[in-house]
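First, one chain by itself in structure tokens, the form predicted on its own.
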Amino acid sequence: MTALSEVPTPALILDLDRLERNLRRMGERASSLGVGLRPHIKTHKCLEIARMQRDLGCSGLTVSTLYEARVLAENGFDNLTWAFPVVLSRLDEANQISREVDLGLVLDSMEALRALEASGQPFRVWLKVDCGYHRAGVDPESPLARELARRLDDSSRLHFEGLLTHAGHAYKTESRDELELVAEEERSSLVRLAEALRDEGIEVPAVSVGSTPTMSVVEDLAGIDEMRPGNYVFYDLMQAHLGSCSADDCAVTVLASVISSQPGTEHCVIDAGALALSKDSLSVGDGDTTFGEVLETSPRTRPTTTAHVRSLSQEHGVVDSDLPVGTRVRVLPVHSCLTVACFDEYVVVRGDRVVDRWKVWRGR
């Protein structure tokens, strides 16, 4: 086995012990809440992790792109949901994949419904509902929600799977209490719509919710059939800030090297910029913006106060500490989903020993 100290930088480091713990915990949480777990793989984009999730009993997998669906289909996964409003220009590709595996699609418009019906394929279709995020999805109180549900229920070609939502606005909360309110809003808005549709004679087979922040704190999922968190496999600085996890739960870091540290300055430069950490940022307690927190240095010369990556160029990151050139740092990213998508592979470690390397399937 290779020592972590021998890995060239920048590198994406995956702590296998933390990953395994996170996978077990969310599986246990889904079981205790009485729902199926259909994890979103957009965070990890990794076959090895998908297999671990399957082995732990997930009911299926969720993807954000047809590329992800195709890779999974080619590697033995056969129960997938493309949780993204269907892209009409890629219907032929979706048709092909659906002939090979059980692929669920998502829509929120009459245009998409007509296109799917005209395709001639017996797609499984979820109706996407807006539970407060206001990005995509039908208003649960709108006539359109009922019209689309009825058309799906009446369709002789399409199979209506039920209602699906994503509480992305959970990421804008500022306290655990606010987060718990969003989690309940996510649940209750879909349950109310499902009950209203059933009262009108429309069969709603299932209700699906999910974001890592809400699923990490929710205590009641009555009326829900499955949840679809994704980020929980790794967590990140944003999740720790929201209260979804602790910093000790975070499984992915970026290993970087100090490449410049000029005398008389109070900063240094590392070889991890926007193309390693992404440009997602977070406002931290001192009122400044961080693009990542320095968790560890090697040699262990960690500053007396917490160090942060304060600015980014394409390949440069500026850290607010004058660490010596050659120091290696482990940076906890703000948003692990986007950070992972910057790399081609994980360097998988247990402690300070490299035990494997896993491909990141990041195609479009």
Ligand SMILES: Cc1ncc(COP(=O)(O)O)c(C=O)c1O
Second form
Amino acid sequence: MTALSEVPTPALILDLDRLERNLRRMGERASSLGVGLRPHIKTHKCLEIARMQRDLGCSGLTVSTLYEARVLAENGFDNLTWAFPVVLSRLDEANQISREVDLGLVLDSMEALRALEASGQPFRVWLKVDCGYHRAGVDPESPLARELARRLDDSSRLHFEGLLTHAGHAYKTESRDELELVAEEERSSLVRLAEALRDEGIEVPAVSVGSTPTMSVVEDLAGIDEMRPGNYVFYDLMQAHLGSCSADDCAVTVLASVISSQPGTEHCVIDAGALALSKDSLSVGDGDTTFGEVLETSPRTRPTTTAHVRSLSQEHGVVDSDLPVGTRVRVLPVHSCLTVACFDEYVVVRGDRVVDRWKVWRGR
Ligand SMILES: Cc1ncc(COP(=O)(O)O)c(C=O)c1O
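Could the form predicted in complex with this ligand be shown next, to go alongside the form predicted on its own?
Complete assembly follows, chain above in first position.
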């Protein structure tokens, strides 16, 4: 068994105690709110974590790519939702996977509906609704929303699974009150549409919502059947900033080494650049941009005021502290989903002990 101090850098470190706690807590939240939990696995892309989620009783899993769906299907998972507007050039592949496991597809256009109908396959289909993010999804007040729902309900081939949304605009909120409002808007806009459709005689089997920020604060999910948070397994600097979690809940960090530190300068360079941390950034208290917070250094060279990664190139990260070459640091990433997708494996730790290595299944 290796000690963390012996792990070559850069490495993606996963704190197993924190992961277990995050999984348990969101499971308890879903049960107490009376909804199923269908976690989005795009955050972790990891079979071991998907198994933990299944063992904790999740109702199914959400994926963002057909590759994720295929890996899960080949490893004994069933009941998957590909929560991404369906890619029409991949219908044959979606069909193959659908023959092996239950796979829900998502659409928000008449073009996609016609293509699915023309395929002649009995696809399971969710209607994607825009609850305020304005990225994808039909306007819940629009005639198109009603038209697509009616055509899905009437279809002799397709199975209408229900309404699905994702409140991505929660990431733009600046206070807990604002976040709670977005969570309520996510719920109420979908419930209103479901009621209107049911009043018109359209059967809406389920209503699915979910982002980590909204699901971490929501107190009422009346009318909702399932939640689909993904990032909650690890959280990150962005989530701590939004108030979805505390810094102590963040379960992945990037272990890096100082590789250059020039006399007379106030910065050093680490071996974790954009291809380790991603280019997602955050404005922090001092008005500056951070690409990651330096959580600890080893050996402890000085009591640090908080250090941050301030700029990135492909493999270099520039930290605003003049730490000596050879110092090892742990960086809390701004966006754990993108950070994880930069690595091939997790180094799984309990405290300072490496207890396992888990593959990150990257692909499209
Ligand atoms: C459609 C959909 N559902 C659920 C999620 C999970 O949200 P989060 O990453 O905030 O947990 C996402 C994330 O992008 C998404 O796009």
